[in-house]
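Below sits a lone chain in structure tokens, taken as the form predicted on its own.
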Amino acid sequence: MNLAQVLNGLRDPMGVPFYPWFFQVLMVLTFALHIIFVNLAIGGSFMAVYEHYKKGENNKRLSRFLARSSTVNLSAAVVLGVAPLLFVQVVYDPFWYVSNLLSAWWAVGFLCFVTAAFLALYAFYLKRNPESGMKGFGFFGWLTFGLLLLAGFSMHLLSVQFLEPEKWKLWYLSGNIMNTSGTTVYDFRISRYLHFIIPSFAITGVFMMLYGWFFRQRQDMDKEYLHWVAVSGAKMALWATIIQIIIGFWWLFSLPKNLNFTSNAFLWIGVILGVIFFLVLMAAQKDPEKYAVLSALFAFLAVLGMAVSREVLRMVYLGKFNYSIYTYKLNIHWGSTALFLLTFVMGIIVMAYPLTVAWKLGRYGTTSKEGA
């Protein structure tokens, strides 16, 4: 038997309840809107705690704003990586799963790195204050971006090993001896790991842009405050994006030559809205807060394109065994199906309300400049 056999013969047997486009749709974009907030937690925590050892007022101010905000995007950015996880263990179980087990002690020290990443970042954001008595809480904010970094590792691990499957056989017997460990780092690429932690820098920065346009009409905020957190997120975003840039080709190059990826045209769609993302950025700095809208709109358009890139290479990858999601055994189920839209539809429905308060709360309402 062959490895195209043995992975087509790996499916569930029950095949998927619904047409397999329909989830790889759904992945790709949840995926690209749990990366956001997943970059939002990375760039946020670490430039929380760089401003916070700064002296002065406004870099004091903007860390106790992304010491607060990041808590809320790591919360956003674990509920949406539940869903593209999910679709990604329905049409491409064989290789998931395989992946999972052959660095189990990686996968299971994922939801651990969180985790702890979750408490210290608390510990930061409670604590770091003068107010609150606690002095050296600053390592709390070090150890976040630390262990979300471990975390992205492990996904990175998990995901690489996940494409290569003629080596899985290798991986696990070396010699006549098994590899049950599940501690094994099998692959690594520097190049495509740097591809998704990078850009964190340059999404937080259009996030202190979008900051300094929301509360601009608040009377209560300080206007000189504003336009500094804007026009250092503009800096931020636009040398990120530089180093991303070359990031992305250095990762582009490193690619096996017989995919043939670089002649791809969901490659270089991606890669010219990045590149519109890249001119945006350049336009903003004159005036980052009126182009914080446009910004951040295309900077959500290039991670979608990415994420799209993404979904084609990894289709690439396993054409080579013969692997295709869309002849998956199609066994469809209405019920389960209905009750899924409709429940995700309500959901929408129920988080609208208390997301229009907050918008309305933020922009027009009156809360103090320590809060801000």
Given for the second form:
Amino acid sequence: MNLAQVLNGLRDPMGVPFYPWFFQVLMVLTFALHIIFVNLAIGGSFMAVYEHYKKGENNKRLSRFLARSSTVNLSAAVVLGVAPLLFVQVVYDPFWYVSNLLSAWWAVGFLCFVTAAFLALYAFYLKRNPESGMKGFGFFGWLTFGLLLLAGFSMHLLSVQFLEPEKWKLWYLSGNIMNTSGTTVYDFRISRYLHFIIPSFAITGVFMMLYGWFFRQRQDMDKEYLHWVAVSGAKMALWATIIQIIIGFWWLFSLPKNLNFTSNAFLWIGVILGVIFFLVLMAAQKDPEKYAVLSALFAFLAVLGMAVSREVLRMVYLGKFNYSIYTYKLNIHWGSTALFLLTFVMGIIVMAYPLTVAWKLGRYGTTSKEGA
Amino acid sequence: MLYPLFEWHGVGNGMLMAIIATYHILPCHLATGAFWITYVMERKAYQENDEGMLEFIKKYSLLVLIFCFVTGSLTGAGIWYAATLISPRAISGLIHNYVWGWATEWVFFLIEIVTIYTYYYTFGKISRKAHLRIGLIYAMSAWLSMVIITGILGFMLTPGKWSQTGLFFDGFFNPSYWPQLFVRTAFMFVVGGAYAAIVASFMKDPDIKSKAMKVAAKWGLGGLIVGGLFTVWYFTKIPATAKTIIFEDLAFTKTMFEIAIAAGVLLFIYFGIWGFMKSRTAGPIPAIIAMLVLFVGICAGETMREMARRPYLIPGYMYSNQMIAKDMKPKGVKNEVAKFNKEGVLKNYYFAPESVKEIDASNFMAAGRILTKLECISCHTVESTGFFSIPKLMVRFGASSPEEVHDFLDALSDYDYMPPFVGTEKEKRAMAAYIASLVNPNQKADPAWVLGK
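Switch from the form predicted on its own to the form predicted in complex with its partner chain and give that structure.
Now the complete complex, all chains and molecules, led by this one.
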């Protein structure tokens, strides 16, 4: 049995109910959305504690806002994460399952870390009271941040081990014994991990710019405070992006030589999108509110570019073992595919309503027309 | 092809699923059931211009619901994880049939998260009509996500025509689908009622409290009665072997059934007393106890449903040890059991060490250990502690020598709830030798017997 036969043999024998490329597109798209909210939760919770310990009135206000928005962003990250988790199991089931089984307790740990982070975040958001000097609860802010990093670490190692089928058996067996305990971390790439964590600060910076822009029209909000938030956000985003670009190259150069990323168009598109985002941020420094929406757009494109590059790399890696998702056995079922697509369109229409209400209320402080 | 194994040593893989599923049950039911009550209470509060009630709903109850929704979806994904670690091939099979079902459910999750947060942050700031409408959208989509998942859960016990056709909707609208959906919907309102009772129990004004308690009790009692009737209907739709397993084979599931019934009766009494007789003085402690009782009852019910699936994970297709038991012609899948019985399991198991693939006098214990883990640890532990310990059960059964264990393995197929032994005669003897050494570590099997010489 060669490895290619093994990998194909581990696939589900019933096949996939629709074309693999379609699952792949959905997986990459939902992953990009998911990781943006993960970044917002990580960056937001960090900045919330950081500002919590500062003296100024503005810092306290910003801390409150970031703590509150992090609860929403973390929830969104969880819900959006369900989709790529589902789709990865459809087309990459052998890799995802083996990686999870080998480090089973880290997969379980991931859930515990996120749940605990969510609890800690609420404790931080609700229970600390900067005015009365209850600094103690700042600890829960750090705890949230630390737990989220750990959760990221767990997902990270599962995604890295995923890519190394040639090592699975070496890791798993020692002599006649199978290591079924599931506690070991077999592989970990610091550069790749940082490449997912550092953008948290860029994305959170853009989020702060958007905050300044969004509430600008409100009569009841302090203009000076909003501007300060937008400027600080723009600065943070710029620095984080510079660091990110450096780490990006470190990661690319640490890839196995035979992958030859220099000739891969998709990877270059990813790099170029990152650089454009950087240029937009440079321009945004002078007037962050004006550039907020544009920066957000390019932040999204850069993240999407990263998600696509990640997928392309994965295909290149697994191509070495003659694995291609496009050869997955098909058992097309149009009815259930239509069920999903129709529900999805319906969902978008239904969600537009509460989102519009929330948007109007936030932007103008009222939902009635006169207030606008 | 079989995957590597994961074992929770000394505790049992079943425990992992039990913990995550139990932790999932309360938040997910609350996130589904309780919102109807919040919606009804808000509407009532508007009609009566009751500011105190509104303040209360906003301040306490909604945070709980947001929390339930998020932990509910986290632990829901957790059930995938647990299933992945215990039986990756089964979750893979389910996902490859029902991915669009889950993806559809996910759309409802998206609607839920958008509406629940909008509902919370716009409370008192937008028109009452718009706010109520958003609440209703949440409640409806939470219920619809249940409408979807019930199809998949029902499929796992009664696959219906799917077994012949392999088609999504044949499995989805399976024989137990409608009764189960009605049971779940009725109990959703019981959960809502129990939750409303907790909320009411914290209210200060005895008039409001009494009014709220009465509403809670009506929902709770109504749900219990209707849900009970639908449960009877449900039991007529599940296969006879499932009923034999629950009520005759296993003392464990019989106890679960009694617990579920007892929980229903206790809740009935609770709603009767505190809802109507003592509604003005209802305190938080009995209300919280009632919620816990409900929780235990639901856990018992879900455990029964899970146990009744044995010895299959996907009925009529895949055994609990993840081996494909029957052909699945419409999808072009051949059963593996016949092949493994002929060629041997170990030869076909990539993740087994090369050195055990040919069983001989030097490696049969190692081979037996791997086979035992492969075929038994989805339900048992090999240690003397934990969920259904094999050595303990062997002692209870009265088998200790390799020959006696071998006879037991021969008879495995007579059990309703265990898959038959899969593999060659030599593999069966190797497994018997290993299991006998678990019962009595000093016991050494005779290599000549194992190798059949």
